[in-house]
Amino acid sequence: MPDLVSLTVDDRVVQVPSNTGLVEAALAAGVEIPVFCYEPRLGAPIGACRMCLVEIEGIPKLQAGCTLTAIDGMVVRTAATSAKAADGQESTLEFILVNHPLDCPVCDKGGECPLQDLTFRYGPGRTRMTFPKVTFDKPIPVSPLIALDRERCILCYRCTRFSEEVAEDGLLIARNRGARSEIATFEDEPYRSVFSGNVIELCPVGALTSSMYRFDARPWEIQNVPTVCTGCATGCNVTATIREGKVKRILSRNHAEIDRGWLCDKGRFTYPHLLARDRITAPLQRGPKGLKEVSWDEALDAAEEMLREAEGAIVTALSGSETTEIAYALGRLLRGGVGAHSAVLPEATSDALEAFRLPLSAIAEAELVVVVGDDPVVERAPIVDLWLKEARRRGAEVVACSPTGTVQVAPGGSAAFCQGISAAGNELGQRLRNADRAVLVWSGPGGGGGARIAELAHELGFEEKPGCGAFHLPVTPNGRAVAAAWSASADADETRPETISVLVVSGEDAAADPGVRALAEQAERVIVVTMFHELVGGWADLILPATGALERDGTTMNLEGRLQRLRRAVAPPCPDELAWISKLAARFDVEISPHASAVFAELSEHLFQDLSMDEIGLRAALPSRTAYEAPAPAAQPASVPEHGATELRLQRYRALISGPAVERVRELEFQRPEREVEISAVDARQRGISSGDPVLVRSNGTSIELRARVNRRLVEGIARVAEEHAADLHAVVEVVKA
């Protein structure tokens, strides 16, 4: 129980824990201290704006309230009861507004602006300034995503503090001094950070605005719909801003245990893909002259015919981006009705991790964090990367065990490394056993990652320690719930048929997967459910239009195992998947509701203990831990390919800012992975290669030209290439100067 201190704020006595900031203490007393620069998520307050001036009994001068800590016996008077504090706040606002343009009617922040609100409440009624205001060129493109209007900037430094203290990219700076201080990017380069969009929301005025939302809508003509981001498995809470039936922007919606109000640029800026030029809005069927648009009745007739003729020789490939309800309904149709026997399921998190469940926010409170896996955390679950950085700032030791980590582990060696940690005498393992607040994170390819990290947590005795936990970062946003819903849909044998009569592909990620493409070449017929024509137009026999996450009702489960509610923000340009699945299932005498709530109610009986959608709420709770159940034994790891002295093993990675949705947003092009290959300093020196050199990457007769990047932290013998640039390369490559 923390020590309490008693203080008086505007004649109201309140008790708060010691070390509580004065702003929070005043709120506990029901008193607001107005602020601009103060934002608890950005670290220690800096008192830059002086809007929070208060009078403290016993101190002659006004004090910046945000920089003070509540002390026992302190007597505080704000502008509400102190004429001195009121005069100070009015003078502060008058000074801020000296050069601030009065363009509220055309400013994107107008109607949602703290400066506007506080000026009406605390500012002078009229100006005394008659000289011309300072003006600057505008808008200045901070990046293709963000525009800067320096005339509006009040130098609160929220944006630069986020860049330096939270994202830790150091790309947004304040340059010059005094009256010439201004916000800029480092060396005037574009602000290229996967978290850059957060500064738009942090800005308390209209200085930093979204170039995609600029002049697009006004606060009084929009609706805000609370939902969940499905850009990765983190499941950040977001709000979709809607105007005239179209998504205009995405804002964060603070869930303190998941995202703390931060959002990556993939989640914030990919919404324009809903209006992509190759968006499919009607079914397409292949005929003698190629694909042609058909009616829904014709499409369902064709699908029924294909499925009946297949006689069970059907394989279904799921993306892991489906809602839990869509996955369950597809399973009811294809496993229970048609009799399909096999599925390609997305990478899912092991149920064994339920014994070590913690909220993501627990990472920031850990004393020791061990990250295992080939992929950087920021590429799989970017908000988890922010939690790791906060843990470091709080004094935690973060040990990265990867090809580029503090402990170098060769690609594919993470499972063996975990076994080594659990072995007796391992120094790192012993420290994990002794820690009361330790966290394990698996961030690597391979379907068994969740099980392996759960086994390690069990060996270290984490289930007995409420402050210790383990996380698996899967590639897909809802893979765990999709796999569980598919399994719960029917009792069926999952034997892969010798020949594939029909391949059913669900979602863009599955359609873009090279492994699924290989199955499509073996299949006699292919049915694809997708949003985009260009992905599958060359090889699908029947294309059924899909909806996006912002067009769906349903549920999704994040990497913590937290079930969250998706809410439809806009109407889709085609029927919802559940609508046509329901109609098609009826032809096979299977009853499936076309409504997500009804499907969830049926599914909930099997998986969620009769939980209802309404009970999930706006901010879903984290389920409690369960008893540990050992996962299935690990599959034999793939053998390391043989390679000669001059060859390198290819390591593919899936970049966060990539994928079908990202490819359809022009403003995100600068964030996509470069056409480059990463090699170690040793391998570069042996080949006479320097960073920036054009090189040829060759394998089995295939050759592509990329730019070299020497990574001094990369383990030797590896060539690391983004998936989208390594499509035709094999497991072993040569890298030579072009």
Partner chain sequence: MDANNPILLMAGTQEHDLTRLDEYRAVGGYKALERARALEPQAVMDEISAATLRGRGGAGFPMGRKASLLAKGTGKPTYLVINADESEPGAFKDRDVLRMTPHRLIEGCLITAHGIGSKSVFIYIRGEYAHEFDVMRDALEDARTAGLLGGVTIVLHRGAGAYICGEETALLESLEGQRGQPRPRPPFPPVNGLYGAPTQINNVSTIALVPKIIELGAAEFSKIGVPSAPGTAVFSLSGNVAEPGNYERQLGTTLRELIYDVAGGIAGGRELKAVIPGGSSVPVLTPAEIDTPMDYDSIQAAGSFFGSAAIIVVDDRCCMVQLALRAEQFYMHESCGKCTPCRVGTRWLVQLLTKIEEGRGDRSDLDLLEGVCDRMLGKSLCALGDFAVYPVASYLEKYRGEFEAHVDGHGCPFGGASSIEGTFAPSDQHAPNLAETVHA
The other form holds:
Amino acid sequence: MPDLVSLTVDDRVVQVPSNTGLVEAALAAGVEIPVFCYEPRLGAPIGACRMCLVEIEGIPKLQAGCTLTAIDGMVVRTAATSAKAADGQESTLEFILVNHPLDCPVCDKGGECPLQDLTFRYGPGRTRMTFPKVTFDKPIPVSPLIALDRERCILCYRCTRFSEEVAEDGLLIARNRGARSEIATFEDEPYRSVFSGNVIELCPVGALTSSMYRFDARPWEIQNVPTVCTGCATGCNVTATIREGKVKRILSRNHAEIDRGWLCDKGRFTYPHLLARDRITAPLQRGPKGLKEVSWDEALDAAEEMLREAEGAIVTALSGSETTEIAYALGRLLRGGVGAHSAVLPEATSDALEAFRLPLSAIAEAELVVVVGDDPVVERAPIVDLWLKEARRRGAEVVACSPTGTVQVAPGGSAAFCQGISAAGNELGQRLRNADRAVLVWSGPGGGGGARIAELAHELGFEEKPGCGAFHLPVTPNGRAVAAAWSASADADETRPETISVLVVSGEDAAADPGVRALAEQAERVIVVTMFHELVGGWADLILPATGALERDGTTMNLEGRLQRLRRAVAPPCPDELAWISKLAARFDVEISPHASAVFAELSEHLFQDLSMDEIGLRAALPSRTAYEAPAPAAQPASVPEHGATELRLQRYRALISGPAVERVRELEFQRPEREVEISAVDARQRGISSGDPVLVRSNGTSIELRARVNRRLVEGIARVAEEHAADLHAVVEVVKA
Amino acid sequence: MTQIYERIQELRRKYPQSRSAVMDALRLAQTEHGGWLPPEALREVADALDVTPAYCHSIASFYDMYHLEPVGKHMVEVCTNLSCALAGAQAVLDAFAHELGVRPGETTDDGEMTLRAIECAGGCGRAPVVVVDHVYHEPLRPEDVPGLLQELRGRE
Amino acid sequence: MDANNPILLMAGTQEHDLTRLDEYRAVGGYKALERARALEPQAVMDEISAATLRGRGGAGFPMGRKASLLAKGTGKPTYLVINADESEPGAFKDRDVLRMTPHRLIEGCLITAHGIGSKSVFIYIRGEYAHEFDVMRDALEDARTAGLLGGVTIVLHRGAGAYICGEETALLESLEGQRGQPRPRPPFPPVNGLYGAPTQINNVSTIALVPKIIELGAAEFSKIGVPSAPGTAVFSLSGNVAEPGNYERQLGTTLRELIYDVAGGIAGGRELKAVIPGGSSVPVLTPAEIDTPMDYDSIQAAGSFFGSAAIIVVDDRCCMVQLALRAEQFYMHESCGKCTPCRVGTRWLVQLLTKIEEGRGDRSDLDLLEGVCDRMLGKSLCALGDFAVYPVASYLEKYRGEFEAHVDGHGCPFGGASSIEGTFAPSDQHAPNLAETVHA
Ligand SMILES: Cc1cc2nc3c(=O)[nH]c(=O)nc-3n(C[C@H](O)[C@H](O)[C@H](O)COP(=O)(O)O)c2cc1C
Ligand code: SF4
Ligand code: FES
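Counterpart to the form predicted alone, namely the form predicted together with the partner chain:
Okay, now the whole complex, with that chain kicking things off.
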């Protein structure tokens, strides 16, 4: 129980825990202290805008309330009861409005603008400024995603503090001094950070706006639908703004334990893919002249026929981006209806982690965090990267054990590295054992979906310590619940058919997987459920249109193991998956509801102790920990490929800003991974390569030209390339100057 | 470039936290780049200090002594703050402007001299103060201007 | 030492080259350090407190009291930071300490470091002081070679042209490699200063007086000056005096003595019009007020501030509206841009003053000028916002007739003959149109 202090705000006495900020303390007393620059998520208050001026008894000068903390016996007067404070606030507003244009009617922020509101409530109502305002060129792009209108900027430094202190990208800055100060990027290069969109929400005026949303909708003609982002497995809580049946923007809906109100640009800006030109809205069937549109009845007839003829020789490939309900319904149809028990499942998170469950926000409170794995955290679960940064700022030690980490571990070496930590006498292991608040994170392939990190946590005794936990960062948003739902949908063991008669591919991730492609080569027929034509047009026999997450009702489970609710924000341009699965299932005498809530009720019985959808609520709770169960032992790690002295091992990683949806949003183009190969300083020197040089990356007859980037942090012997640029390169490559 | 990288590593060691070296590093880079900081100079400093070029720009643009535009080989700075103004600084500034054929803030066409007015240089007791290539000339009278410029031009 | 005219800070600089270690030692240099190191740290600080050494950087806060606020047991190092950013218009006293008696400052640093238990000292020297930096660097090297540092690291840090970096928290930001913008206080530097650690910050002249306090003892030191502010100050006299320069005198010497007896009176035998006693940032005094003794309390009672003891003397040829405008151009140029009232207000004041000076104003503009000053005063994050108001508000108050003559006569009553007519301010070359209209 923290100490309580008692203070008086505008004659109201209130008790708050010591160290409470004065703005929050006043709120507890029912008094609003108006603010612009204050935003506790951005670090220490800066006291810049002076909107929050209050009178404190015993201090002659007005004080910026936002910079103070409540002290026992403090007597505070705001504008409501102090003429001096009121004058202070009026002064600040007058100064702010000196340069702020009064273009509210054409400003995107109009109607939801803190400056507009506060001017209305506290403002002088007129200006004595008779000189021309500072004016600037009309809005300039800070990136293809964000427009900056410098005239409207009130220099609260929220955006630059976000860049500097939260995203820690150092790309959006204030330049010049005094009245010439302005927000800018270096040489007007685009603000290229996967977190860039947050500055739009942080800006208290209409200075930073979304280029996609600009002039598109007015706040009073929109609806807001609370749902969850499925861009990655973090499961950030979002609000979709809808106008005339279309998604107009995505905003954060601040779940303090998951995302703290931050979103990445993938989650915020990929929604236009729903309207992509090559979106499939009707079923397509392969005929003698290629694919052609067919009616739903024809499509279902065809599907029924294929499935019947297959006599169970069916393999289903799931993406891990399905809702739990779709995966379950598909299972009921295919497993229950035609005995198709064989599946290629997305990488599932190990259940063993449930014994070490923590909210993501616990990372920020940790003293010691150890991250292992080949992939950069930001590419797998960007918000987790922000939590790690916050932990570091709060004084935690964050040990990154990876190819670019503070402790360099070559790709594929993470599992062995974990074993090393748990070995007796390991210094890091000892510190982890001694810590009260330590967190382990697995970020990369292999490792049994976090099983290796769970074993480590177990050996370190984490289940006894409520402040210690472990996370796995999976590549797919709902892989864990999809696998569980598939498995719960029937009671039979998996049998791999000798020959594949029908391959059912669900979703883009599965369709893009090289393993699934290989199966498709073997399969006689392929049914694909997908949103876009391009990926599967060449090899699918029957394509059924898929919906996007913003068009779905249902549930999804994030990487913490928290089940969250998706709410349909817009109607899909085609019947949704549950609708046709239900119909098709009926043909095989399997009864499955077309409604997500009913499907959930059915599966919840097996998986979630009869939890009801309503109980999940707007901000889902985290289930409690379960007892530790040892996971399956590690498979023999694939042997490290042999390579000669002049060769490098190729490390591919899947970039966050990639994939079919992203590729369909022109504005996100600049955020996609550069066409580059990263190599260590030593390897670069040996080859006479400097950053920016064009180089050839070659293996077994494949040769790709990429730009070199020398990464001083990268381990030697590695060439790192984003998946989408690595094409058919093999595991061992040569890098030479082009 | 690698040389500047190494020298900046040395500057970093002067401080408990390496960011503190940014001002020294920018000064060094400015000297190396002929008195101003082109974008590539900011990139070099950023690389050597593990910060972004944008960060370096935000610092450099805050302080008066970093130049983000090209400057002349010699820098002539005339203080025009109160004490110098009371002692006739404007006449000195005018004399320079006349001799050089430029306005304050400009560089001569031959790229030899940049003329600037500056705020108080801390020489108020020997006003008017003129600072030439970081060396104080105090006091400097309008009649001294031609001689000083001649001497400067003759200098290598 | 002349009892009537004690010289402490600059002692020996007339006769010796005190930049040389041997000469500084010859005048008793580093003896105080030896004596202090033989004392318990607390005893050193007690002596400084007993001497009521008030900060020479502007605010006049007692150094000993400041040190007593240093947070203890934080597990972090304690830092000593010396403010050698001296950029206040009219001030040039610290420069003489740096270039003429660098060892006195180093000795003061080492004694203070011993007193507060600090192992690292940072001296923030304004970037323009290139020669002074070199002198300090060489002196420091000599002190190091002579084994005087005793395990203390002294880092010389160079500024790069920003008046605001004289403000102590902006200075810390700048020292940390950030834009020099002030931090909100609390937390105050003694609790949360450089790199988040407890930090003592003092002006060059404050610290350079410390060896003399140890040498003389607090009791002797306190006999000099006035009881509320013992000791001497180096007064920087500039502007229209016959013999401008730095003069070390006891605190409590009157402005009249300083101007007429010390600096030879008004140059060319002209009339005194105005005196700015503490650097451009303090309210102006009229000739009727020059019998005020120059010490913190007396000058404050007279409605101004001691500031940095930089006395700018203005004769009757100067237009006060032009003087206010030129001063305000400085504050507009130096405002860091962090807080609203200062960033916006300084520009607005420049616009208004320009309009009045050019004869385009009317009486309501004078009220507005006053109104904008009121709105700024006491509202900004650091004192620069107030400094930017004092010249304008006080010139307007005390020379209102001259302002009225500008608006009533639609032009400057000096008709182009003011002594500072047409003075070009750097703000114009940085953003030529800033004050007027637009920038892109
Ligand atoms: C805008 C501004 C500029 C200042 N400039 C200086 C300066 O150049 N030198 C200085 O010592 N103090 C300056 N100060 C005062 C410092 O903030 C601080 O009070 C002082 O360095 C403390 O040292 P002292 O106690 O020894 O006087 C300035 C304050 C403000 C608000
Ligand atoms: S752009 Fe917006 S967030 Fe950034 S400083 Fe200006 S007003 Fe603040
Ligand atoms: S909200 Fe307190 S100064 Fe901006």
